[in-house]
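In C-alpha cells, the next block holds one chain alone, the form predicted on its own.
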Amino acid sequence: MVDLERIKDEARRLLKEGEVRGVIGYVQGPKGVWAVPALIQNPDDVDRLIWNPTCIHNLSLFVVEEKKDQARQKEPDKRPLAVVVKGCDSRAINVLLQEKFIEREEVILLGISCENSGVVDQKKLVSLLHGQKIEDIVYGDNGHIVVAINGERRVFAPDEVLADRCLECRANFPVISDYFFGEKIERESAPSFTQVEEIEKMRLEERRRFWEKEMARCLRCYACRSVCPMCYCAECVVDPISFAVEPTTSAEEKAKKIKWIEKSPLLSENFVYHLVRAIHLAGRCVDCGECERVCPEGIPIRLLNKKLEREALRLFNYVAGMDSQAPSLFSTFKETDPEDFIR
C-alpha cells in the first residue's frame, strides 16, 4: 500500500531545503471527492496532498506547461520541479525526455504505484450509483475500489469502475522515478487491444459509418489536444493559430499562409484533424486516456491511438515511454530494414 505520509514528508523536505521550486500533485477538489492537480510551493501546504483512485489527471501535462511558462520568463527559477507520477504519467515523462523537450535534471519524480489497480472512470461510477452522493473513494483488496455512500461502504470490482486504460495497463507503476512509493506488481498478460479488434471485425462500410457517426459529433473544441502532454508544439500543423506579422509583411505573404483545414467542424475537416493528430502520436502516445476523458461528446479518440499503438508493437516491437534512453520510433532505422529506400 502507498503510504501518503511518506510522500508528504519527502515533498515537504524538498521544498524546505529548496531543492525544488514546487511540487505538482493532487489535492482535494472543490466538487466532492474528486482530486484535482495543484502546484504546491509552500511547505505548509504539503498536507493538502492526497492519493486515491480519483487521482485521474496525467500530471506530466503540467511539466510541459511549466516548461513553456519558464521560456517566457526573463529570469526563470532553474531549480527542478517535483512531480507525482503514476505509471502512465511516468511513461509520458520518458517520451518528453526522449524528445529532449525536458532534461532529466529538470524534474524530480515522486513515483506512486496504482495499488495493483488504477484510477476510476467517473462516468462509469456515477452511472452505477445513479446519482447518489459519494462520500469517499479508496483502494480495497485485490484491486477492488471501495466507495462510501450514505455511511455505507460498497465494493466494486476493477472491471466495473476502473478507466479502460487501467484495465489494459501492463505497468501500473512508474517505470522511472527518483522516489518510489508502493509496490511494483508486473502483469504477465499480453497487451489488450480488444476494442480495436472489435472495430476491425466490421466490414469496411460498417467501419466507415461508425467513424462518420463519431466524427460528426466533434465540436473541434481541441480539448483532446489541450490535455495531451505530447501535443506541446507551439503551433499545431492542422490548426495554425499564429502568424508573425511584421511591418514588412505583405498582403500576399499573409494570404499564402498554409491552412490545411478549416476551423469549422465539418465532417471532412474533423476526419483530417483527428487522423493527422493520431499519426503524430504514433510511437509517442502512452495511453493515458486523457483525450477521451475530456471529450465533451464522448468520442472514442483512444481507439485511434490504440490502433497505432498495436501497429508499433506488431511491426517494431515498440512500446512508447518504457525507456527514456531508447531511440524514439520514428527517428531511427535499422540497416536490415526490408524497405530499400530506408537504406
The other form holds:
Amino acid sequence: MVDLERIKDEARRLLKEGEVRGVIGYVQGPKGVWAVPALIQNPDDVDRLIWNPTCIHNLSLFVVEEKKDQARQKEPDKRPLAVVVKGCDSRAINVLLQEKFIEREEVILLGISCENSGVVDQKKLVSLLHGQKIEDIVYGDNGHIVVAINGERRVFAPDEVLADRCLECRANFPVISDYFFGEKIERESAPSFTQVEEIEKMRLEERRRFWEKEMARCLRCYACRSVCPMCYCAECVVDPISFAVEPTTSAEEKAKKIKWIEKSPLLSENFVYHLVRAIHLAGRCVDCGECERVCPEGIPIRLLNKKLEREALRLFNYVAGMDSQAPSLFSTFKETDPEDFIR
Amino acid sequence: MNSEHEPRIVAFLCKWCSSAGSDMAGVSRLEYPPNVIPITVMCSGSVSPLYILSAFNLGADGVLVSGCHPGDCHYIKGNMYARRRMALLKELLPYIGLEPERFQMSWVSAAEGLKFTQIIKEFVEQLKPLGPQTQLRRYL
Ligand code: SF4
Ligand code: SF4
Ligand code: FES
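Output the structure of the form predicted in complex with the partner chain; the preceding block shows the form predicted on its own.
Starting with the chain above, the whole complex follows.
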C-alpha cells in the first residue's frame, strides 16, 4: 500500500528546506471526491495532498506549463519542482528528458506505484453507480476499488472501473523517480492492442465510415492538444501563431503565409488535424489517456495513438518513455528497418 | 466516371537521385503519363509527413516520396530516417480508411529513368479504379 503520510513527509521536508520551489500533486477538488492537480508552495498546505483512484491527471503537463511560464519570467526561481508521478506520468517525464525539453535537475520525482490497480474511468464509475453521489473512494485489497455511497461500501474489481489504459498498462510503476512510494508489483495486464485490432479487422470502407463518424464530431477545441504533455510546441502547424496577420502585414505577405489546414471543423480538416497529431506523437505518446478523457465529444483519440504505438513496437521494437537516454524513435534508424513497402 | 478519372499524383523527389532520375527519363525520351506534379526536395529525409497530408488535403489522388537508394543518400542517411517515418504513415493512412495504394515510396537513382517511368505508370493504373481521393481533400 502506498503510504500517503510518507509522501507528505517528503514533500514537507523538501519545501521546508527550500530544496524545491513547489510540489505538484493531487488535492481534493471542488467536485466531491474527484482529485485535481495543485501546486503547493507552503509546507503548511502539504496536508492537502491526497492519493486515491481518482488521481487521474498526468501531472507532467504542469512541469511543461511551469517551464514555459519560467521562460517568460525575468528572474525565475531556479530551484527544482517536486512532482507526483504515476507510471504513465513518469514515462512522460522520460520523453521530456529525452527530448531535452527539461533537464533532470529541474524535477524531483515523487514516484507512486499503482501496484495492482490504477486510476478509475470516471465514465465507467458514473454509469455503474447510476450517477449517485460518491462520498469516498479508496484503494482496497488486490487492486480493488472501494467506493462509499449512501453510507454503504461498494467494492469493485479493477477491470470493472479502471481506465482502459490502466488495464492495459505494461509499467504500472514509475520508471524514473527520486522517491518511490508503494510496491513495484508486476501485474498482469490486458492485451494492449485489442481495440486497434478490431478496427484493423474492418473492411477499408467500414474503417473510413467509422472514423468519419468520429471525426465529424470534432469541434477542434484542441482540448486534446492542450492536455497533452507531449504537445509542448510553441507553435502548432494547425494554427500557426507566428504567421499571425498584423496591421502591417501586406496583402502579398498574407497570400504567402502557409496555412497547412483550415481552422474550421470540416471533416477533411479534422482528419488532417488528427493525423498530424497522431504522427507527431508517434514514439512520444505514453498512453496516459488524457486526450481522450478531456474530449467533450467522446472521440476515441487513443485508438489513433495506440495504432502508432503498436507499429513502433512491431516495426522498430520501440516503446515510448522507457529510457530517457535512448535515442527517440525518429532520431535514429537501423539498417534492418523494414522497407518492403518501398519500391 | 471512375474509369474516366485521371489521377493527380504529387511526387516529392529528392534533388540528387529521384529528381535526376525523372530528368533522365525525360532526356531519354521515355514516355510516361502526365499525371505527376513533381516537387523537388533536397532529400527524402526532409519530407515531413505533413507535406504528404497537405498534398492529399489540397487534392492529390496519390502521393509518392522518392529518394536515393540506401547508402546513396547525398546526406548519408536522410533516406534512412525517411524510411522510418514513412513506414508509420504508410500504416496510419489505411487505418483511417484511405486506400493503401494512394501513398507510395520508392528508391530511384539518377540513372533509373526507366524505373521512374514504370513506377508512375503503375501508380496511375492503380489509382484510376479508385477514383478521386475525397477523404482528406478540402472543400467537398
Ligand atoms: S478534444 Fe475532442 S473535440 Fe476537441 S479538438 Fe480534440 S478531438 Fe476534437
Ligand atoms: S497523446 Fe494523449 S495519451 Fe498520449 S501522451 Fe498525449 S495526452 Fe497522453
Ligand atoms: S539526397 Fe536523395 S534521399 Fe537523401
